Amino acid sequence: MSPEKGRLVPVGVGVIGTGGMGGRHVRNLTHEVAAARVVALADVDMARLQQVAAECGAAHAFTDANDLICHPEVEAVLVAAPDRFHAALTQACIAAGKPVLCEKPLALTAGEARQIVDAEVGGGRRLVQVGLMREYDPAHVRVRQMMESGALGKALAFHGTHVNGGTLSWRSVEDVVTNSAVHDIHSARWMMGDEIVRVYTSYAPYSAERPETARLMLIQLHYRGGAVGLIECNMEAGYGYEVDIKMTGETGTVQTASLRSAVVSRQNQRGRWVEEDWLQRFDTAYLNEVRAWIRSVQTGAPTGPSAWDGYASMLVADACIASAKSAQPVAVEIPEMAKMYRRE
């Protein structure tokens, strides 16, 4: 990890949680970074757990997430196990003294993530990147520079969608926020370059008999300096996946153009495929996010999402879910940032 003969040594990367999310990490990591190496991996099946080292050669395999975090070998560590794992293990690689990439979300709760800001901030040094990768999605970043050129002029509005195209029946107001909606959460705050004041959630369950559901859910929003913003979650669309960002400012407007695919004219029909899923719309962004990820590892140089902005996502993400649950606006305090966490 640390510089050798003027070159920099590849990271042993130990990965937690080898499914759907896990399982691309590692092959980035294995076949696309060549300053990692995958040494170790974690996962309750054992089954898939071998299968994926096989794939990538890592020479190590554990049912106890925990051992791997402790191994010599392993000098960082991606959790991308279920959710409501991520806070303790990435407190464990802080009191390990590892650099560690959480999953989305940092945590299920406020409270959660703020034991782990206030554990890094105790040690004196970041080691947590989390993984809200819109930040290295060139969609996403082509926007946010057009708004930084000032070409536009102050930002007076965010508009956030997100469409799951799949069924995903059934998922609770609390899961819709802090499992889909915290990305476009930080997205909100990341392009504002702002911080929410104010939410008023509401919601349409999948059914009048469920009313603990959300199928589609609107989140409105009001900045500190005093522009709004609006994020739409539709859960089960029925026809693919698609995220798009819109910036309105003084003297225009800019957003994404995230679908990829070619437009096709044929028999009197013009029409463009759409991502399946967000493992193909985001390709390019977990990409970029791992190489910054061990690049930063290399250097000792943090990058990236940080703990604080995994913790403010997860408190306006509490104040959504508040706001679902009673009809109302809720307010949103974000208390000042730690010194080191402000990017320059």
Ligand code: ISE
Second form
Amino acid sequence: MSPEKGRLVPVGVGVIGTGGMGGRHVRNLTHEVAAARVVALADVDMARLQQVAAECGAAHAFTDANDLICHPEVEAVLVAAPDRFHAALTQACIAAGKPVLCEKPLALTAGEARQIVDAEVGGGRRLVQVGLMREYDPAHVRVRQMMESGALGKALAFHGTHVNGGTLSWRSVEDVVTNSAVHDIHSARWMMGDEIVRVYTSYAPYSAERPETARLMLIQLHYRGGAVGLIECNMEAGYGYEVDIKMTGETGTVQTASLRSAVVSRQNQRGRWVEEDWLQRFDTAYLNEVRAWIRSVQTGAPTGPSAWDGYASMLVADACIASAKSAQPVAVEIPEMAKMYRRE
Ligand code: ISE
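Form predicted on its own done, so how does the form predicted together with the ligand look?
Shown next: the complete complex, the earlier chain at its head.
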């Protein structure tokens, strides 16, 4: 809460996009984060906008997101609009000097993401957090803690599986990488604490006649320090939603385990419940993420995945797309990180 006349008041948040993801953020901020108050919403879908505004009691509803960004009661902005608008909206928040939590991907290309980094560095202040929220998932955090403890020795391999229950339409190679695999790319960097220097992407299209689509994608990773990795991104599993990672160290392995469902063995069968979608699987992560973000807005101490992380993940993503299109390994060059993004 920001100090105002000796009293603590919640941070005034504006949320752009009130669909599935935006709606979840609005509900979390409204009901679970006492230090935040949703004061404004923006969406082009008027009916949805009004419904969500009525639910959360937001006083202002806009169809133009820029009106929300500039509104004096909006102290911080959460961008949950479709991916293609992320870069421009984040730039507008930086120009307005307002902290922003932008859903992933930060941009659709590394070039656009770099412009955001440059704008933020130019302003001399970190304002951007990116919704690469695996960092807030307790199961992922435990794996990371185990690797950091050194108990398994040096990390040799990252393995990520990302299973989507199914989508309404075929997904393009670009969309699979920038909308889905970008999470795994970030996890791969974060878990290893090292940069990816080369990728090789192969994929199975939805049908032979539509080679521009990807139903299942495999991304091989090579790290600067010599470790390797593999990401499997399945867009149409047909049985539910699962995201898991496994790290192999020199003296053992560690992997995510379901936090919510028990494994039942009965009548010659063993099984557990599988989540429906990411809103179920990552409900705790989304909550932890907005809590950390609001805290960082209050304290002015940036936290979580930065614009640099958004940029680095897009450099890798661009290489994955180029590799998928050329069927060749593609090198990734991540420049030296600007000082203000160093976490230590
Ligand atoms: C979605 O946008 C997400 O962010 C989910 O975490 C991811 O698993 C899914 O593939 C994306 O489409």
